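In structure tokens, one chain follows: the form predicted on its own.
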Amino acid sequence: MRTLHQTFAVPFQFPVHFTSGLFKIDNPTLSDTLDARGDRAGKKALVVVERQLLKHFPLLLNQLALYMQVNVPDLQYIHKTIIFEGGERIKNDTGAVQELLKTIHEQGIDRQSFVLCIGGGAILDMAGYATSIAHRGIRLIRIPTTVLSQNDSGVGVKNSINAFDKKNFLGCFTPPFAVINDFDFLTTLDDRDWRGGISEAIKVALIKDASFFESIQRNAQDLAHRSMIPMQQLIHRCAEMHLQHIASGDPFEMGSSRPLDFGHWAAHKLESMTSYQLRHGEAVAIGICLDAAYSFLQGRITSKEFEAIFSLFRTLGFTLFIPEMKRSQDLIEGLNEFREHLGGRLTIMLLDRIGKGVEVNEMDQALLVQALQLLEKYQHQDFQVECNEVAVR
């Protein structure tokens, strides 16, 4: 018997920029990004944009075309912009992937050319999947336009669409060429999308950084009233922690542990159970509170810590119990689907205290039902805890 063993490592790097007024002529962020790896001659740029965005920024495509003409004239700008509806529905329909792939083919977009995707997390996911499989990888520049995509999904390395009624069933790990966060896009978000992304920041704070959780507590009222400065600070810190996690040892999730999916086993199932009427950030908020309630019932966190978590989400305007959650067995089936999605052994992140997550490999179904009942009780009473009363252990 003869065996050849192959081992190699490939370094990945990509910048995450933070700016405002990205397409203003005097803003160098995009042109510098396009020039990051040398000669642009002969390369092309294709734009994918979310339709809803154009309702708020009707001149966006004209501004982008002018920007490219003035700042990167040697790059062939494809004026056939692809416009898609946003939201989770774009990930449920393989037609969007096929349309993007067809345009990449027809326009001769090669591996050294660029696709610029402007929109929320769902359209970024879809475009990331399509550009990853076209020519085995085209340079994707993500331009996230929601809180959720600027601080979490848009800065990661995952790309996916849904299939067989399972979230992110088809996908791959492919880092983007670059990410550019333009805070101006956040000004037109509706309240649901504004607060939805905050849930991902609370998630990473709860499992990794108690001081970040306390910061969100202090700014909760301002965030609820759409103050931009604390939101910018939250997005930057959350994105920073997300990137640190990706670089910490398992960026392509080869193991069975995914700590940044705290609260997500229930969130993914609730999205499916509501036919995706529940948005991802809203579902994550519920999932976090459910796992926090379970952690409390197991004696891992104190009642005051659990109440602080629940109160923070309530202050921000989240609904934390919905009718579908009464179908407890259907929801708990999400554990099996999550185990399959992870591969191998079920691994769930719980809390040992605010700022410290702990992994477990099983969850007691009877205790989960109690946790659901606790959330329902808290949702339907006039519950409020002063966040600053909670001492982080």
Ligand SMILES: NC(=O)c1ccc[n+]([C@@H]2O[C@H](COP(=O)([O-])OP(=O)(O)OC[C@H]3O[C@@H](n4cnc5c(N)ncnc54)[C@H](O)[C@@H]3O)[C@@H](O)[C@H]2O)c1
Given for the second form:
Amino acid sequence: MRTLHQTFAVPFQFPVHFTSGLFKIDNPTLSDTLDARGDRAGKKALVVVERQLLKHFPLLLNQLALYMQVNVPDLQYIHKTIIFEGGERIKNDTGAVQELLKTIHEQGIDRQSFVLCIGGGAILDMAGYATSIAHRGIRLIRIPTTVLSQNDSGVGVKNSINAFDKKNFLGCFTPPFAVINDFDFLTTLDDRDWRGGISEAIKVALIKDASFFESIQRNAQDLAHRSMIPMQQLIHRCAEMHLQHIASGDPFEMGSSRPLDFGHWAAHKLESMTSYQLRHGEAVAIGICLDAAYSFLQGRITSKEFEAIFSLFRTLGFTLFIPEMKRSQDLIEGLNEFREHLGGRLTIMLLDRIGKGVEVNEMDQALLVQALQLLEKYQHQDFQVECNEVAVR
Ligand SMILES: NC(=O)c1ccc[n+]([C@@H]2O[C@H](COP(=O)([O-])OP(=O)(O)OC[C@H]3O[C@@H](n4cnc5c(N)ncnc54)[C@H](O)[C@@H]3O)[C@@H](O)[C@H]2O)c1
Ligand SMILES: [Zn+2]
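Could you drop in the structure for the form predicted together with this ligand? We only have the form predicted on its own so far.
Everything in the complex follows now, all chains and molecules, and the chain you saw is the first one.
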């Protein structure tokens, strides 16, 4: 046998900017981003945006075109913007990917040209997938417009669409060229989408950072009432923790362990069981509470800690038990699908305490059914845990 061994490492880097008024003429964030490699002259820029957003920001495309004309005249701005319906349905078939690929082909977008995608996590996932496969990779600038996409999905390296009724079945790991979070977009979110992304922040706080969890507790009422400053702080910290985690761990998920998927095995299954009527962030809130209840029933966390977690989600306005959860066997099937998606051995994140996750390789079905019953009971109870009563260990 003769073998040649190949090894190389490719460093990836991309900025995640936080700003407001992104398309105001005097905001340099976008023009600087486009010139980050000093080679923008002559490159093309194609814009992909969701229709929902244009209803709220009807002048957005005019502002963007003017911005490009004034600040980036050396770039070929493609005026044929692609407008898609936003939301999860965009990931549920290959239609949007095909349309974007066709436009990339027709407009002669090359590997060093830019696609700017403006919208929520769903359209960003779809555009990330399409731009990763066209020419084996086009520069994507993500401009996330929901809490969840600004603090979680938009800052990572994963891109995907759903297939065969399975979440994220088709996809790839491709870092973006840059991410630009403009906080102004958050003002028009409906309450469900304002709230939804907070669950991803609670997720990282619970597995990694007790003081972050406490700060979310302290700000819970303000967050529930749509106060912008604590939301900006939450997004910044959550995005930072996601970035640190991706860089320090297993960015392309070669192993079976996926700490950032705490609460997600049930969340993904519930999304598909509700035909995606439940939003990702809402499903993650339930998934976290379910795994926290299970952690409590296993004696890993105290009842006070479980109640603190449940109560925080309740204060924020989440519903934590839905009728589909009565179909416990169907839900538990989500464990198999999760294992299959990860490959290798089932690895699930549970809690050892608030701020510290622990991985396990199996879940007891009878205990899971009890955890579901606990959530149902608590959902119907009108209880409130005083935030300052909860001792984070
Ligand atoms: N790639 C990853 O690593 C990763 C991680 C987590 C989640 N995700 C994916 O992200 C998606 C969820 O993202 P999401 O929560 O942003 O949902 P979403 O993209 O479905 O958006 C939710 C709703 O908000 C609307 N919207 C977007 N911006 C708006 C604005 N500024 N004002 C008013 N309405 C606006 C959308 O049209 C949609 O109806 C899921 O598909 C999930 O699987 C991906
Ligand atoms: Zn998530």
